[in-house]
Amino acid sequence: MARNIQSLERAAAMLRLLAGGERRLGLSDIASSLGLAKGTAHGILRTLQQEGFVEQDAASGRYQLGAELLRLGTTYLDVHELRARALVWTDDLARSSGESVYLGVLHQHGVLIVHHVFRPDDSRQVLEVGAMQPLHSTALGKVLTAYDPVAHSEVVEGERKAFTARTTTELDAFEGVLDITRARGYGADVEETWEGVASVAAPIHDRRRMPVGAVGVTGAVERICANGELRPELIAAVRDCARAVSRDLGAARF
């Protein structure tokens, strides 16, 4: 059986202690509450402070939870609220389109799939929640990159790998793709990430008009496209879904 890492257990105990009771605690209070030597407690607190998980009041020397924990907690809540708000609408989109539906958010250097609705048929399918997709080639990724400055920086500064002969890797050409994405209000991927697969996605905004995710449908090229173009009814359905989720998140003008 794997052994727990004692320093991590102590750090977690400190965070829980700071989260309850008094707003700020001194070094002696923390050390005595957890049964630790002051030197040990101070070393853990210093590390947590360097990472932004703990802050020290300059005047009193007491410690409190840091802004980084708030940011992580907010991200967790935002993703779960997004998924909860999107459940009904993504189910409707899968039924109306007959295709798989994906809900994605920016995570590290790619798109994290946080919700996946299977194509409504009897075919064998694999749940892809937790999978990562590239930002520069997928429809979900292009939408996030077009509307989110952080995602844009990730693509500009990172490697734009060519997955197929159709993948746009040159920066100026990619910026042109983003301009088109913003002008149309949706992103497209026609065999740019996987041969024989196409997708269309649209952005989801919250009450602050901030991009918080993207929703899209993915399927075989022959079903997603007609006469070499994305099917207009699929584009409309995806955009309607994105607007509905945005409205439920409090976004105006959707």
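For clarity, a rigid core is taken as the largest C-alpha set superposing within 1.5 Å between two forms. A quick note: this is a predicted structure, and the numbers were derived from the prediction, not measured. Numbering follows the first chain given and starts at 1. Compared with the form predicted together with the partner chain:
- Once both forms are overlaid on the rigid core, the distance between the two CA positions of E229 between the two forms is under 2 angstroms.
- A displacement of less than 2 angstroms separates the C-alpha positions of A198 between the two forms, with the rigid core held in common.
- The rigid-core alignment places the CA of Y186 less than 2 Å apart between the two forms.
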The other form holds:
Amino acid sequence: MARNIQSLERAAAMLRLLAGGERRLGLSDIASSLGLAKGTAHGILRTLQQEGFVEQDAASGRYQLGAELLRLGTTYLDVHELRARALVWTDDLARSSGESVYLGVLHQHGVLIVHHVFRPDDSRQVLEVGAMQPLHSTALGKVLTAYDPVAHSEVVEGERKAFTARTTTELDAFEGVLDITRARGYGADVEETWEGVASVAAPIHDRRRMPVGAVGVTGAVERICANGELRPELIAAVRDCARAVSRDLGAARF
Amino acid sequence: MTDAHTAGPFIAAIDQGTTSSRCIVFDRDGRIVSVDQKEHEQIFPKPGWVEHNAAEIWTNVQEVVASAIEKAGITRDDIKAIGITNQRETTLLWDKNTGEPVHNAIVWQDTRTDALCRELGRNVGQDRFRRETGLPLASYFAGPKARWLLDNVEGLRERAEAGDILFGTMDSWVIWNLTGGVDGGHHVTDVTNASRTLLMNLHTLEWDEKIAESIGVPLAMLPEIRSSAEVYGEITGGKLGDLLGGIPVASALGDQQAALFGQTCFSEGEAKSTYGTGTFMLMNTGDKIINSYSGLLTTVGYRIGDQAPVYALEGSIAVTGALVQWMRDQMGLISTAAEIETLASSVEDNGGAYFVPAFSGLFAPYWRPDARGVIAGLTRYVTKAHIARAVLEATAWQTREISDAMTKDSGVELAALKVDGGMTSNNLLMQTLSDFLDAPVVRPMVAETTCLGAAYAAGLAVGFWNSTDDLRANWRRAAEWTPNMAAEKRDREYKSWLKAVERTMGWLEDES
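May I ask for the structure of the form predicted together with the partner chain now, the form predicted alone having been displayed?
The next block holds the full complex; its first chain is the one shown before.
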């Protein structure tokens, strides 16, 4: 069996020691508790501090557990938290684009719609929160697949069904679409899932640049596209919205 | 596509709220162009007492207005009017010669006038002034707070009788300062704010001399009562005068009435409910002053210029969002408020559990101060997820009870409920609400209905918008939840809820 790495063992022992009580500990307490030379203990503490696992109180010079440990334990972003943070921005996107807005996250083998804002034209519409969309053909799905490795393997391993004549089903071609999506920073679906319907979506990232969801507008292809191209002002509005939500997620938790 | 709000002109709205002051600039479509916000200190001199420093608030108001204008990248010429909405009932007295407050403002939640209100009820009780004012004698309302100040700040009554002291709710304080302060500031309030003082007669919309005398508030210090949408004066003097001098100050509405206005509930029977820490539901009752026999308040909804006033019924729920916060902070069952939905969604139903959050007694329609909170129906089957579900259902059932009371008093069935506030991002709650009310629940696209209402009223006053029909055309549905629950199940659940409510009563033995 390979020998364990001593400095990692010592670092782990330090974290356990600091987790043991509410009080902060000084360097000499830590060193003597673990039977280490002060210089050795200090070196390890400094490294842990740089990684955010340990914090040093400015006034007393004593050490305590750092905020990064807490974040490691709570990486999972609650989808309802995501919706709450996105509410204002998605309302504004619907208002400025005149189209319906969807917010989606990866769930099982597809995109779960966690938020939906109606198209602001007073027509009868049904709330689609809870609905699933395919990963490989929708704008939301392509964005998630381009940025989230878990989504990517879902698509690679799963069936890529042709919903219309325009759906990309061949893996090589699909990888090419993902490259373009990443290069541009947004994804598109022009009649690849539903005839007559187009959408544009952009990724939402959390404070560590992890992709946590995608936001986009969906509407009649005649309104989303002009002269065969996606309308640039729509793309800009979608990306602005995604950036605003991402910025909001980067803010301190409340 | 109607993007790029660069094309002005615009309307600005100030929201002088309980925890912060905000300014939002809106464009003609009612879209938000810019926002600025600043919190102020909550002062707690004793248990149950809550005060604000009015000088700090005025400083903050000037800052947020200047900053919102700057963020919007616009100037005085682009702004057609400024409107005001405010925390209701919070009471201030100030010296009209120096512009200095004589005491901190006493905030609406402050309960120091409890005993005074009981005393003022004499042998009649808390409904002594209800027929004239629409309100019970309760510590929220401004009149008794003013009386407390006159009784407890040394020499104040003499100064007030000499005409040196001005009374106002926060709308009056902000308008007086905006329009010049000691240099000719206009001392006015609007009908909605005046309707929360216990001093205004709902029928005449004037100060009721007899009641003012009974409560012990000299008429000389009261502001002139004006409509909610008219030009009270122009921004003059000071820092803001340099920046925005000449802009008409053109609306004032209490925050809940502003939300009613912002939700464009302009027809009789239309109602809105704002879901925050607590919940306030208002229903437009048109030109009818409906006396409530179900514990609701009768209040002025709004009055546009010299048009006839529009009245409203109001029901408040003390604990809604606060119960979710309690689950987060005191119980530690969730780490953010939004997670309540995740937890609640992990089960199909409440598992037989009902949570009545009568933390400080039961409010409308019961008014039982002797009640305390109860979780009923517990069995070993019940998990924390069922409790989370019961938490959300509590908000929905309490809304149902207010809505039933409104129907009973007004004879009008609720056709649809317009909702706003932070809790509207909770999809499960909104669906449950629709199921329990058996009516559609609709969320508008602009969540900031309070500021929007003040902006709308100011815009109407200066002709920026021509009519309430213009404003209705601006209203956009962002989401709608429709009832999806069998009537039989709804009735059975409601019965269980009412049983749980019954079990909260009489917990405190020395009250009621």
